[in-house]
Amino acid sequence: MTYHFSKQYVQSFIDKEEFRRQSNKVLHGHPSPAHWKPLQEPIDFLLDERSGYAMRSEFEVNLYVGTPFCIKTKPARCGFCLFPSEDYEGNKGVERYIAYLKKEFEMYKPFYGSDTLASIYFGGGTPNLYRPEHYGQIMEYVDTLYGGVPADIEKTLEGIPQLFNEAKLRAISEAGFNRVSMGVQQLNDNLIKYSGRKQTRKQVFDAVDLCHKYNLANSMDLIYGWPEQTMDNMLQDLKDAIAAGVHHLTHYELNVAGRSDFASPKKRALLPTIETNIEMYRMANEYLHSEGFEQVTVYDWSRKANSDDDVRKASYDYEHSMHDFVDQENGEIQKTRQVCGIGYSAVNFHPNGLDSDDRSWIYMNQTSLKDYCQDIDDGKFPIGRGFMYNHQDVKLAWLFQSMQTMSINHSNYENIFHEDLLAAYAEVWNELARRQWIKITDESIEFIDKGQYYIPMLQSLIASVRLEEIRSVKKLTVSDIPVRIEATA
């Protein structure tokens, strides 16, 4: 089934949404967990079915390992974060959680053990709350599940600057990790205080220096559109990060949504306007290009590589693997990329086959640590809720991930899904071309200027008719939790 859009519908949708703040810009997948519900079929039945699909094409797996704990801040959750988390209450809670994590790894051995492991990402939460001895311990669980961890794949651990120290980073390196991703937010000591973090510039750059010392690629997340942030503040942060030798930057717009503190009227009054945010996006792009960084997605920038070691350090395999979750040649599927998630709130994304009769699905582990542990005590996979894709949903998921790269290869789309993408969404492309937000070539649809900035809104547009259909099946009342697969925020 293809959903057609009228010219009037497309114009009115864009006109309505263009000057509204939109949430979950970095990790915007189809469909949002707001549309997920408890799966009707036992998960082990679905995993057995997945094994059948694996007989037809190779699965290249990107493993996500979840961590529940975050340091308490005031305002809560750094003022803006909507990801599930639990308050850190000391090492005793960490030790208990790691014991349950081991049990979940063991439960997946019959189903994931023969997969090809392509990357590992330890996310959260705040994984660098662990003690040094924990990193090797959890990596052993991965090694046992997969019968070994390839030495040359990307292995990332996420964390916040003030919790890194030399003992931890040495242990992280010795455990086999080769990349650290730091959620920095702001380098300005005055601006970071809005998040409630006790974080300083010095802590950030001390952590970067230690990453260099232990030959760890380092990635830094910085946010624009922050309360009272100016263009000069933003550009100075980028300049300082580059000077410190950061290999990869994720530079994204502040998420303003839900009941977060930054979404309150008081904090909204301190935010730059949407027009200013658009100009910040443009100026940041211009500056990063001038400094030799390559734009990989709307938000992700990698330092250009001059050596094999630079290539490794500038890569961003876990996040980028999902931007085209199928390899195909001459119309034949060669490889399907999947996310296998283990741990609190982890997501498993299984695009098992791309023919109209194939079934694909996504599901999230429990977002309550109590429920997560109870399910494992009961001998059950700790699944909270998920979504079974129809063929149109798989196509939309593919389009969402491709759009993150600011380019859709419509020739690949036609080879994979046997549908003319230009014809299927003709009125969308016509309107975007009229606004000079895209250019169309023989191979691709390229998003340019405002078209890049508004990709989350444009993803919502192409999925809007299908989402209305999903809503009409059953009204759900659930929390608005972002998809962590790009994801993936």
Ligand SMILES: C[S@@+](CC[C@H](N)C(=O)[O-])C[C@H]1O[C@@H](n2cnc3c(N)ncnc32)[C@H](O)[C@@H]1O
The other form holds:
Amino acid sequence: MTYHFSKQYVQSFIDKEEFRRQSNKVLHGHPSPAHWKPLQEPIDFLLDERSGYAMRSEFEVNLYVGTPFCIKTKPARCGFCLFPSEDYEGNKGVERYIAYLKKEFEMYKPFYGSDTLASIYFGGGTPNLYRPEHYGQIMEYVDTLYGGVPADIEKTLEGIPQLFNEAKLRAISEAGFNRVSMGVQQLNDNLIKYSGRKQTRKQVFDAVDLCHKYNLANSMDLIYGWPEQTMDNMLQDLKDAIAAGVHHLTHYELNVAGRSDFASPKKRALLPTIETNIEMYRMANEYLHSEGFEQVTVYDWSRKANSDDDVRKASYDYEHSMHDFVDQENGEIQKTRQVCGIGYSAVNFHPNGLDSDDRSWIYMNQTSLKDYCQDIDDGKFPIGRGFMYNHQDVKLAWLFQSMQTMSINHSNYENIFHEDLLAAYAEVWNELARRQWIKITDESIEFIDKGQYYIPMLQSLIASVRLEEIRSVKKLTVSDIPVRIEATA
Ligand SMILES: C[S@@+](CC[C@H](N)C(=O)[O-])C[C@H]1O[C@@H](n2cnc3c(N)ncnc32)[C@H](O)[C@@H]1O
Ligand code: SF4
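Same protein, different condition: the form predicted alone was shown, now please give the form predicted together with the ligand.
Now the complete complex, all chains and molecules, led by this one.
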């Protein structure tokens, strides 16, 4: 079933939202975790089911390993961060957590043991809080679970600049990592102070130099729309990051939401206006294009490659799995991508099948360290909440991911879901074309100019009716589960 939107509904939705700050700017999928519910079933049931699907079609696995800890800041959580984390209280807590992580890896052996890994991402929180000896130790858990880690896949470790010293980067490289993703946010020493981080631009460039020394591909996260940031500050940061030789840039718009310090009235008063943010988006795009960077999603930019080594370093397979879970060639579906998550607040995304009676799942581990450890002590998978996709949700999840890339291939959509996308959302496309936010070609819908900037709002628009329905469901129980497929040889 598809929802048809009237012209009036589309126009009034956009008119209302256009001048509001959107709060879904970073890594937004359908539906957001706010709509997930506690799962009532033992997770082994769903994992068994996944094995059944695995025998029907090919998939590859992108593994995420979560870290809870962050250095305390004032204001808390760097002032802006909306991701779950727990205060770092010393190495004892880290070692205790790693022991739990090992147990969780072992619990997955019967279910994930025969999967093939396509990429590995250690994220958080702040994984570079660990001591040098911990990186190899955790990588060994991965190796044991999957019966080996392929040498040539991407293995990323995320962290903050001031914690990347030489001993750590050597250990990270020796543990098999080949890519580092650094959350820098601002290179200007005065502006970064709003986050309460004790970070300097010198620390950032020292860390990037060390990444080059250890042949680690380097990705940098920067944020625009920051308190008191000017266009010149933003362009200077991009220029300096490029000059330092980063291979990939993530240029997020500041997401202002929740109880973060940046959402307080005092800080909001310091934020650039929405009009300025739109101008920043435009200027950053123009500048990055002129510097030979290729835009891959609304916020991801890759350095153009001149050699095989550059190609490897500019690629970002783990993040890529977040914006295309179906691989197609000449109209044929080749395989799907799954995300397996282990550790605090890690997410598992199992798009099991693409037919209307197939069941796909997403679920997230506990976002309280206490609950995470308690579940493992009780012999349970430490899962907090999740969501079972119906066929409409799978279509929306695919559309959301495509929109991140600023282009929806409507021929591909038709191949996968046997539905005419242009007809299904006709009034949406009419309104966006009228505003010159999209261009429609024989193959695709291309988001242009302001249409790109407003992608998070347009994702909310196409999901809005379905989200109303989801809000009315309380818990997911066995009775919500219509089909159970059996493994076929
Ligand atoms: C979850 S953090 C983890 C990485 C590391 N701890 C750090 O902060 O650098 C990953 C990235 O999400 C982005 N992020 C977090 N909160 C954000 C927000 N409110 N608005 C925009 N980007 C945000 C930041 O750019 C950050 O580098
Ligand atoms: S931005 Fe990074 S370091 Fe700061 S609280 Fe969030 S995860 Fe932790």
